[in-house]
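Coming up is one lone chain in structure tokens, specifically the form predicted on its own.
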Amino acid sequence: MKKLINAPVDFVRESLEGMAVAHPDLIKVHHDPTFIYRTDAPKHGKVAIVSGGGSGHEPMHGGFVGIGMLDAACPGEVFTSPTPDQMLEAAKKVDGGAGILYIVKNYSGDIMNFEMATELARSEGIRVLNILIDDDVAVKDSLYTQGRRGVGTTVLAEKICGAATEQGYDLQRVASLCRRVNLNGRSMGIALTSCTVPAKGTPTFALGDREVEMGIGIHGEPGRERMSIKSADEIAQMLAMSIIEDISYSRTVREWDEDKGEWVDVELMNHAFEKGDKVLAFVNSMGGTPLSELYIIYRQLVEVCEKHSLQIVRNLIGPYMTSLDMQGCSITLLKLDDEMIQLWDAPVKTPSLRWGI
């Protein structure tokens, strides 16, 4: 292995460290629990957001607390849930007493967490509620989750509902639109290479030298299918029509209800993309992959979406959910209204995306 750390037991402690004096104009780490928390936090009356899972996907999540985005991330150790008591005090810290939005990828792990968070903070009185995200297309369960695993909408969920928040979108209002972004963002993704957690030191899964991971989770989880390597046109083909080609289905979820005090279980219903759908295009490194790869990916993807009556509005290119260094690529396509994009176009400023400041 290598890898530009020092002891593997402190790979994540530094790297926060390492975050925190780079950028601290927008954001401060607490440590024992570890949060990363916005430097003017808490904002009197504004719904806050708070996300978070394991390390090793960066920027996701840290990278994004900052204007526009989050208001706390809490991070786990490498590719391991954060717990309970970082993401209440993360959401003590940024409570500005219109409530706290949390944004849960799904994962077992993550989702069993940050269910005992919202209900630890509901007992102090803190307003919680929380969405699920679930728009990998690849498998319909996983090692990790059950039903499909929570990849990258999230960073446009992210975006999208922050932007929401500073805009004074009440706690029910941002839910309901987090909600509505996850119904319309569906992802694949593709490793060349396989990923090295740094406590391990060896790879995650082998991969010969001619074979790609088709499907692949953001953890190394096993994909659709394994299978010797294509061109770049036929990777963004296949990554592309797995997504486009999804049927409308309906799944059940977990959320909690204020009117009732409990936990309920919620029918939702996904909608196929059909022709005409105006969609924002997010082309993402798994971490190892250049840009100038990312581009050539996109390059196809533009086509196939044309080919298929898809008219891309906007766009986001780079590593922004990655897997250490995993080589490979996923795509997410989102089926956007009008006041999506208005709200994808507001202003941001974290240490990771920012624009229109």
The other form holds:
Protein chains: 2
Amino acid sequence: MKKLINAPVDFVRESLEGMAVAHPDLIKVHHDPTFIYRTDAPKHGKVAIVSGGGSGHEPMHGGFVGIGMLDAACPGEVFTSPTPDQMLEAAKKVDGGAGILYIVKNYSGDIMNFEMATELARSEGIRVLNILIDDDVAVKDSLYTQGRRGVGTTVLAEKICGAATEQGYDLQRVASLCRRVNLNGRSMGIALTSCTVPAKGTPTFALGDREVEMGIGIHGEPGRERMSIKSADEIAQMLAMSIIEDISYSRTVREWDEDKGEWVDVELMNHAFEKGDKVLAFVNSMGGTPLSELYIIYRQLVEVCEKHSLQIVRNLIGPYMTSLDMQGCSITLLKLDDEMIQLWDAPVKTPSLRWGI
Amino acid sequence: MKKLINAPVDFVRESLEGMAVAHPDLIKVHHDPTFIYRTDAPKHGKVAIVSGGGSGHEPMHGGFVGIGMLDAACPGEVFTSPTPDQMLEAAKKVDGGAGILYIVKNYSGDIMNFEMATELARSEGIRVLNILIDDDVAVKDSLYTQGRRGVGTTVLAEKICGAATEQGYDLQRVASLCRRVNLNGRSMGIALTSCTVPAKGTPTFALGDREVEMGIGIHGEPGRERMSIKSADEIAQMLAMSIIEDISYSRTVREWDEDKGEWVDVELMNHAFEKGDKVLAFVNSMGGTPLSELYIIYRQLVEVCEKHSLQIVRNLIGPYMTSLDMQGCSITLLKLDDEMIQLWDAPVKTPSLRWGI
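Let's compare: the form predicted on its own is above, so bring in the form predicted in complex with another copy of the chain.
All chains and molecules follow, beginning with the one already shown.
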């Protein structure tokens, strides 16, 4: 393993310390328990959005804390869920009295801990709702996940919902918007190489010289198939078609019901993409793949979308949800409506996503 | 070689086509000869900045074309200088009547071709000046370079000078500013792995499992020494100290003299950093190194700068000048004055650098 790190055990803390000194105008880092929060928190009267998950996916989530996106992020150790006390303390720090939305990726540990944090925060008088992101079409269940994994749509939901909180949406409305973004978004990824977790020091999985993992998870979880590498155009087509051909489906998600004061099972329906849909196309680097290659993927994605009458009206291209140094990429398509477009375009100022301000 | 590409011979063209469809609001790509230019070019009465160089360093330069930075960029094949006809046609396309500044990295091919383009453009009645960037302290001469290589300061010069053109600086004043940025900037890089040029298909050089190249060039040119990998803190210290301890030195640079109408040799003096200097600290990924590791380097860089009484007042952290998929990083320190700070902070809107707009 060759990495720009000191002791592996210090990897997450030192990286966060670097972030903190790099962006003191935007974020602060709280240690023990660990969370990143807006320098100007709490914003009185504004709903606050808190997300989190294992480290190793930078810039997600910490790099999205700031104006118009997240109010706080809770990083766990590499590929390890953060703990309820992190989520609780983050909520207490950023609560402006209008409540907290936890955006939770669908991994068993994240769900369990965010649910516990929801109950703890509520017992302290803080309104909390949580919305699950489960957008990865690659596999039905996975190593750490029941149901679909939460991947690229998370970044888009954080941007869109963050903008909504700046515009005065109340908690129920932001939660409803976030649910809708999740139901409108689908993703699929591919790995050309494994990532190497610092504490382990060796690649998480082995791929041959000409081999790739189609449908990879962001922790290196197995995908759909291991196959010989193909051209960028074929790969873009396979990723895009997995998303476009994904049929409508429903599943049950646990959400907190404020009226009942308890967890309830909600049946949610994802609708397949339809001709004429306006979409945001997101081509994401897994960390080790350079921008030049992402544009080659995007070029073909545009052709596939045109062929299937999906109209790309916004895009995002770059390393936003990574798996350490893994080479590869993912594609996310998000069906947009006018409200989401307006919120996507709204100003954002975070360490890793910024425009209009 | 595993990359997200189609035929290696199509790598540059297809990546540019992807860029063009991704950012039609900001840039257009002209083929045959190849250059990227502002959608709204020419801007009448504004000095235009044109840069260029071999491909494989994305987002530099094409990702910096847009409002407040470059007016055009000329990409060569991977690690290969663009040709004078590209530079000439780019100049003709973006000339708004106030002249063109060519920003040229110090590589023999780039210099020769930009000088030829300068003469061609002048013969067609377009005022052109060119400024050399030679900021890499690693080695005195290198594989494709007489004198110091042009690296990270290029990105900073393009941002600062681009802002100056938006604020109405005339050609001589922009050129003078660019020269000053170059004289104030110094860089040093390290490679943990080699890059792989698509057309070759195998790594440019070989490094052992625990070996790194200190002082690497952005084309994989040898640096100062090959050594065992060290901790991130030690690496950050070595990179930073190479820059901070670099003494004042002078060398002769060829520039076009408008009064004389000929090339003249100008003696330029780089002054060493001094205690109390305000600096911009730029930690750059070579392409395959993720953001989390860059922040660990930045964290130590802050300590080194504090220890040597250099005051970091601005920073830039991310993959801005890459070497394809190479793992590693570089540090650039740029001494700032108030004028440069104001220009750095000015709005910019390009595919890969954006704020305030």
